[in-house]
Structure formats: C-alpha cells, structure tokens
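Only one chain is given next, in structure tokens, and it is the form predicted on its own.
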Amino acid sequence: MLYLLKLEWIKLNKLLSFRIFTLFYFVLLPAILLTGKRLDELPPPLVTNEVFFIFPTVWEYLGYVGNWLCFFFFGFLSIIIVTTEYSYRTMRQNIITGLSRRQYFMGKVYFILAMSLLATAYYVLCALLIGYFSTASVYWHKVWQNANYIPRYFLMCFGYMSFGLMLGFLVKRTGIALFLYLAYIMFLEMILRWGVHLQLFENRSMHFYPMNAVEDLVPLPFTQMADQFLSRYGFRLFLSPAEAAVTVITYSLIFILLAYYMVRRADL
C-alpha cells in the first residue's frame, strides 16, 4: 500500500492541478466560513452569525462549505489523476515496467482514500480551532456533540472522488469527463429525481440517487429544519445520516468495481 501511494505521490507531486486544487481547499475551507463574520443581516431562521463558528454548530456549517469544495476540487482531481495517465501514457508505462493492472488500480483507490482522510483531518482541525476561539464557554460535550459529522465528511469526500475516478476511467479525456461530472451532479440527476422519478413514482425513493446521497451526508444545516414537517408529497425531504451513509458506501463500491472492470478491459 505504502509503495503504491509513494508511486502516486511521485507522479502527482509535480502536477500543477494537484497543487492548485489542494491549496485552494486548504485556504478556502476556513476562509469561506470566516467571511460569515461580515454578515450582519441573515435570512430566517438564522438570527445571528455566531452559529457559523461556535460549538456544536460549527461542524455543520464548516461541513457544508467543505461539501462544495470537495465537489469541485477533489472530484475534479480524481478525474485528472486518471485522464492524465492516458494523455501521457504513464498507465501503459507503469504496467510494462512491472505493475499489474490490479496494483495500478489500487494505487488510485489508495490515493483517493488518503486524500479523503487528509481532507477530513483538516476539516476536524479547522472546526476545533474556529469553535475554540469563537465559543465563549467551551464544554467537552458541546465540542463533540456533532462529531458524527466527521465520518460523514469522510464518506462525502470519498463519494465524490470515487464517482470522479469511475468517470475518468470511462471517458479517458479530461475535458469530457469534467463536463459529464458537472452536468450529472448539477443538472442531470436533479432532472431525473424531480422531473422523472417523482412524477412517475412519487415516493422517497427519489432521494436514493448517488450524488444526492453524498450531498445529504453534509447538507445545508438550516434546511434540515424542513424535515420537521412532511412535504406535500408525504415524505421527508432528506435522507437520514444512516441512510445516506449506507447509500454512499454502496454506490462508491459500485463505482470502484466499474472502474476496475474498465482497467482490466483497457487496451494499452
């Protein structure tokens, strides 16, 4: 595992997009949340901007910021680490020089696992620091009250990256893969859920689409209040954290298996 991760690091360390995406994530995760200190007037049901920074709600709002950043930067990165291999023919070179296809593929899986862990560790660090310096009275039980966001955040990162990995191996071209990634998450899945599925079946199965489940792991916090009421369709508007976690794990495994199948069948 460490050997394969080292090989990935050697290849990616000099990749400009890798440096830019990771730098943007590390800078923007706390920076975007801290801009909330400049907001004086907030829409209902928010009363004060303190909820962005204090324990335990800092876990929720920082997680939502990270949701968008992981969607863009790490989703894009998981595509680029695959498509650049095809562009520069390094996949063929790695296999010719001794790696099996399985080892080559597992290097990619280990990489997205490592990036998800790193992103989650940084999220935890930022949440603890921002919460500590913003909360008037810090109590241990308040600090960790929403700590279940930590594994949910990890699964969110891994869900985006496993989907991007699968698209990278499927399409092989960076521009097309990035377009499909954005188009599916931002438009196509929404049309399928609301415009097709809901009209045909009108039940909560519409929530069990892959990227919606990823988003429901760390949703916009105050929109969860809508789940205090049943929608006019008679079911809740969000998956529960447990439902979202199981759904994301299932889809991520499917994406990885599909990607592995494509690697096994790839013409070098």
Given for the second form:
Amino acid sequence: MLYLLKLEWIKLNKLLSFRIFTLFYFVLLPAILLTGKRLDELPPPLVTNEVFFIFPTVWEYLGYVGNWLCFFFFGFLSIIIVTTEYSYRTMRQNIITGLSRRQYFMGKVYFILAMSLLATAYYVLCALLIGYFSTASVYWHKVWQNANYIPRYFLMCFGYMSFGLMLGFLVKRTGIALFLYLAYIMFLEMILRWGVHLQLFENRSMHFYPMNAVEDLVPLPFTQMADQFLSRYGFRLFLSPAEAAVTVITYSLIFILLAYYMVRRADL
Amino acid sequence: MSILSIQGLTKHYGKITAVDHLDLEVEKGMSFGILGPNGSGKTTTLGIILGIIHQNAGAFSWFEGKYGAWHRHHIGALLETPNFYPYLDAVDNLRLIAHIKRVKEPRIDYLLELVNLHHRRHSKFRTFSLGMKQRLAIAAAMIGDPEVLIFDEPTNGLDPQGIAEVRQTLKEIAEMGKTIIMASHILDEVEKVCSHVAIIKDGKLLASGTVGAIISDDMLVEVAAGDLPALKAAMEQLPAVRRIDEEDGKLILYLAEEMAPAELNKMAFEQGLALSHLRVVKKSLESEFLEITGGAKAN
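Please give the other form, namely the form predicted in complex with the partner chain, since only the form predicted on its own has been shown so far.
Expanding to the full complex; the earlier chain stays at the top.
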C-alpha cells in the first residue's frame, strides 16, 4: 500500500492542478467560514453569527463549507488523476513498466482514501481551533457533541471522490468527465429523480440517489427549515446520518467495483 | 532458456483479425526482429505480451514462468511513442519507473549519460524534442538492467543522425548479451541489429529463422533464350542455382554462390542454347521482403 501511495505521490506532487486544488482547500475551508465574522445582521432563524464559530455548531457550519469545497476541488482532483494518465498514455506505460492492473487501480483508490483522511483531519483541526477561540467557555462534552460529523465528513469526501474516479475511468477525457461530474451533481440527478418519481419532494425514496446522499451526510445546517419540511410532508428533507452513511458506502463500493471492472477489461 | 514463447495468439478487432494464430519462440541472447509492414499486427502482438491488450485466443509465457505475474519487472519496453509525465523532468520520470520496478539503485545518471541526455536531466519532459524523448525512452527501458528489452519502431520519426545513434545504442545493448525483441517495418534496421527475424503480415507468421536464412543475399541473374523450357531444364542442372522463376519470357535464377556471367553463358552455349538476354540483378533486401510478404497476398 505504501509502495502504491508513494508512486502516486511521485506522480502528483509536481502536478500543478494537484497543488492548486489542495492549496485552495486548505486556505478556503477556514477562510470562507471566517467571512461570517463580517456578517452583522442575519435573517431568521439565525440571530447572531456566533453559531458559525462556537461549539458544537461549528462542526455543522464548517462541515457545510467543506461539503462545497470537497465537491469542487477533491471531486475534480479524483477525475484529473485518472484522465490525465489516459491522455498522457502513462497508465498504459505504468502497466508495461511492471504494475498489474489491480495495483494501478488500487493506487488510485488508496490515494482518494488518503486525501479524504487528510481533508477530514484538516477539517477537525480547523473546527477545534475556530471553536476553541470563539467559544467563551469550552466544555469538553460540548466540543465533542457533534463528533459524529468527523466520520460523516470523511465519507462525504470519499463519496465525491469515488464518483469522480468512476467517471474518470468511464469517460477517460478530462473535459467531458468534469462536465458530467458537475452536470450530474448540479442538475442531472434532479432530472433523473423527477423522471423516475415524477415529483420532486413527495416521495421518500427520491433521497437515496448517490449524490443527494453524499450531500446529506454534511447537510445545510438550517435545521429549523428542515423541521418545517417534516411537518409539511411527513418526512425529513434530509436523510438521517445513518441512512446517508449506509447509502454512500453502498454507492461508493458500486462506483469503485464498476471502475475496477472497466480497468480489468479494457485494452489500453 | 526460453525467454518468450507464444502459441496460437489471436486478436480480433471487430471483423478485423489483427493477430492470427501467431506462434513465436525467443531464446535467451537472441536479438529477435519482428518484421512486417505497417498494420501487420506487430504492435498488437507486443501489446498482448506486455499485458495491455487482451488476446481472444492463444497463450504466451515469459521466462518459462520463472517470475510469475511479475515478469514485466524484468523487461524493459518501449512501445510506439515514448510516454512520460510531461510535467516531470527526466530524472523524476526515470525515478518513477525505478519505483514501479522496485529498483533500489537505478543508476539514473549513468543511463542519462548513455543516451546523451545528462545535460538536460532537469528539463521537463514536455520540452524535449522527439529524438530526445526516444532516447529517454531507451534509458527508461534499461532501468534495473532488465534481461529482455523490447523496442517497437525505435527509430520512427528520427532524423538520420538520430537513427544512426539509436541503432548504435541497440547494437551495444545486444553485445552486452541481452535479449532484444524489436518490431520494425524497416528491413535494413532488422538486418543491422537482429540475429533472428520473424516476418508477419496480416497477423500471420510468414517466415522465421536466423536473419541469414530468411533474408538471403542471393545473386539474381536474368536469362532468356529462344527455347525457354530447354534453357530452364539446363539451368536446373547447375548446383549453384537454388531456385528459378519465370517472368515475362525470362528466367530469374537465384544463385546461392557467386558465379561469373560469362561462365553461365559458356555453359548455356555448350548445351546448344544461345542466350538472348543475360543480366545480373543486385537483389535488394526490400525486394526480398516484398517477395515474402507479397507471396502471402497471392495465396
């Protein structure tokens, strides 16, 4: 495993898009949340901007910022690490040089696992620091009240990246894969949901689509709005964390197995 | 020891059969040329034995199975164009290959000196000219001192000086006692570098053996006389004549050894045949190649 991770590191550490995407994530994750400091007046149900930064709600708000950043930067990254190796024909060369197809593939899977872990570790670090400096009196149980956000955040990041990985292996072209990734998450899935159920909200099964489940792992933190939804339609707007987690794990496994199947079969 | 053994290898692309029941044997120490026109299935064959293309039928084995699935760690290969990471420099690209092959001390500086790229070792691959890319690929193929080297059209797209340099490098590698497998459509190149050759066309093996046996340097003589059948009968008596073809009212004699035209003329005259035509043709290797591959088309 370390052999394959080191190989990915040699390949990627000098890749400009890897450096830029990672840098953007590291800078933007705390920076976007901290712009909340400049918001003086907030619409209800939020009264003050304090909830952004104090324990335990910092986990929710920082998580939601991270949701967007992972969707963009790490999703893109997972596509690029696959498609560039097709366009440079280096995947083929790696195998001629001596990797098995399985090793080549597992290198990519280990890499997205490692990136998801790293992203999560940084999220935890930021949440703890921001929370510590913003909360007037820090209680240990308050700090960790939303600690289940940590595995949820990891799964969210891994979910985006495994979807990107599959698209990369499926489409092989950077531009088309990026477009499909964005288009699917931003509207194709909605169209699909509408096409299947012929309605947007009034059916609970519509929540179990892959990217909806990924988003619901670390959802928009306006819980009051979600509660209104519950009273109106009789079920929640978001999947429960456990439901979302199981759904995402299932889809990620399907994506990865599908990508592996394609790598095994293809003539390169 | 058998380095590579191929049995009944077949690959279809839709209706096209790129490789058709191909059998090949490569022994240790050979420099083995796979000769064939463009599109004859050379690259597909190499792709299959290097694990990037799946065959439809047939089998191959490397090193008599000695290294199991990891035989590619003992092979250095350059297939078609050199493929490297354009944003990495020469050293990083070679280091990456050494990492894949699990080579601890890859002697990168030595190899870059060998292919005359040492002064550009910290330039990004994308800034290299075609000849430099090709030379870097040769250096890459030699990482870890592999037992077998595979080259596919190694001089493709190079200028005359580049071609000469690459051929010289290949010869030096062959003299080190390494096994070389080289695909080429250039007969001259195979003749200069290889000891053994297999000629393939439309995915079929047409001939294989030592270069001397397959690409013979027979002397060709055209003769004609009034009574062609009698002349043919007379010529068949000569021990030096290996083969006779008839073409446009002339006989083409394939002479295994040198023979003065005057001597031939004298012999014919002694048999009571006056030659109306006598011409010595220096047979080019290309015509030999075309003869073998063209023969298959007629069949």
